[in-house]
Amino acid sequence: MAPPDNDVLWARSLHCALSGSDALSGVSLGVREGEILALVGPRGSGKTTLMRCLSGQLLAQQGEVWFNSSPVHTLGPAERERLRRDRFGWIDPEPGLVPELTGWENTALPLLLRGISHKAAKTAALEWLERLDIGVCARKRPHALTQSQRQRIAIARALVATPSVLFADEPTATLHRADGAQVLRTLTAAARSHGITVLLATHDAEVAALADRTVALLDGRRVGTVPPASGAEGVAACSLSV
């Protein structure tokens, strides 16, 4: 069965076990082009595993994943790596910058790895740093920057090649609430202005509220709501919108 034409990503009946435990149990999902979709649920609910399957980093033991009506689950490792490099962007909770490189060099890295000229890559990197209000960080190395600035550079690096889909895995988990809120507003505005589809994994209901639609996971399954939990791990009754 082919996915709907307006779904840039589509998964059916994904089953994935990690270290002998079920990480995903029959999860199906469709993501429309240009949509910002929040995956919500407590840590351990399967959000990261689902995004890794959708991006081709991880192959589910059962089920299908399609990108733009092409099957990802049948691709070999080299083809999946090329897909991630050319069409997808990824943001982790930690910036993961190269310490020896400046802000613009870290941002330009995906373009340079594609063989884009040094001049063109630098121009694009500087433009994105300015859009994210961190142009002053272009010539500084990561050790001289705040955590918020480093994470913004990581976001610029993920956006610089204008990916079809951006996977953001708890992108503000290490930031103070005010910094995190501003980073998320900047990320979502940049994605909308460039028509980038975003999958945003979060356990924070305020972060999820920035998305167009929410899908809730619990114990590796899609659920209607996620019950509140105590402390920072909780998601306050995030509704599932199909």
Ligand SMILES: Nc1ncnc2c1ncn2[C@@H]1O[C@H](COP(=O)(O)OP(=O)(O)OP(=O)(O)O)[C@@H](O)[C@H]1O
Contents of the next structure:
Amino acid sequence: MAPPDNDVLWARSLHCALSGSDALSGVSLGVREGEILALVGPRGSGKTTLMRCLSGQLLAQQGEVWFNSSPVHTLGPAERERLRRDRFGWIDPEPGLVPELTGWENTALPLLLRGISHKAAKTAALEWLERLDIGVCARKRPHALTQSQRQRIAIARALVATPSVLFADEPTATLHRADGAQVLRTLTAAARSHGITVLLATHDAEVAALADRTVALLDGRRVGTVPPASGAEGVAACSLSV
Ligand SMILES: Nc1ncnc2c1ncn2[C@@H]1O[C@H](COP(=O)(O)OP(=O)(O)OP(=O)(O)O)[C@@H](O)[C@H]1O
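Switch from the form predicted on its own to the form predicted in complex with the ligand and print that structure.
In what comes next, the whole complex appears, and the chain from above leads the way.
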């Protein structure tokens, strides 16, 4: 069965067991182009596993994943790797920067890996660092930066190649509340202004409130779609110019 035309990502009946236990038990999901979708659920509910399956990092034992009307579940490892590199961005709870590289070099990595010239990659990286209010970090190495600055660099790195889909796994979990909220507003505003679809895994209702739609997971199953706790945040984020 082919996915609906307006879904950028579409998954049907994903079953995924990890080390013998069911991480996903028949999850189906459609994500519309440009949408910011929050995946919510308590720890261990399957959010990360679902995002890993949707992004081609992990193959579910059963079920289908489609990206823009092309099957992902039938691709070989090299093709899935290329898809991830060329079309997707990923943010982990921890920034995972290369310690030997400066802020702009860390940010530019996805472009340099695609073979884009050093000069063009640096220009794009510096632009994203400015947009995320960390232009001053461009020439510093990670050890000289705060946790918030490092995570903003990880976000800039995920956005620099303007991915079709950005997967953000608890992107502000290690930040203080106010700082995390600011970082998330910047991230969602940047995604909206560049038409980037975002999947945002979180167990925080305030974070989910920034999304257009929320999908809830529990024990590897969808337990219903709930509206954001506060309807105004997503609209407010649109008006920020990032
Ligand atoms: N590499 C792994 N090996 C074995 N089991 C795993 C692995 N990764 C996840 N699991 C298990 O799969 C289930 C789903 O985990 P997952 O990390 O997807 O949930 P989550 O909702 O993202 O949780 P969290 O909020 O803690 O990140 C859990 O029971 C977890 O223990």
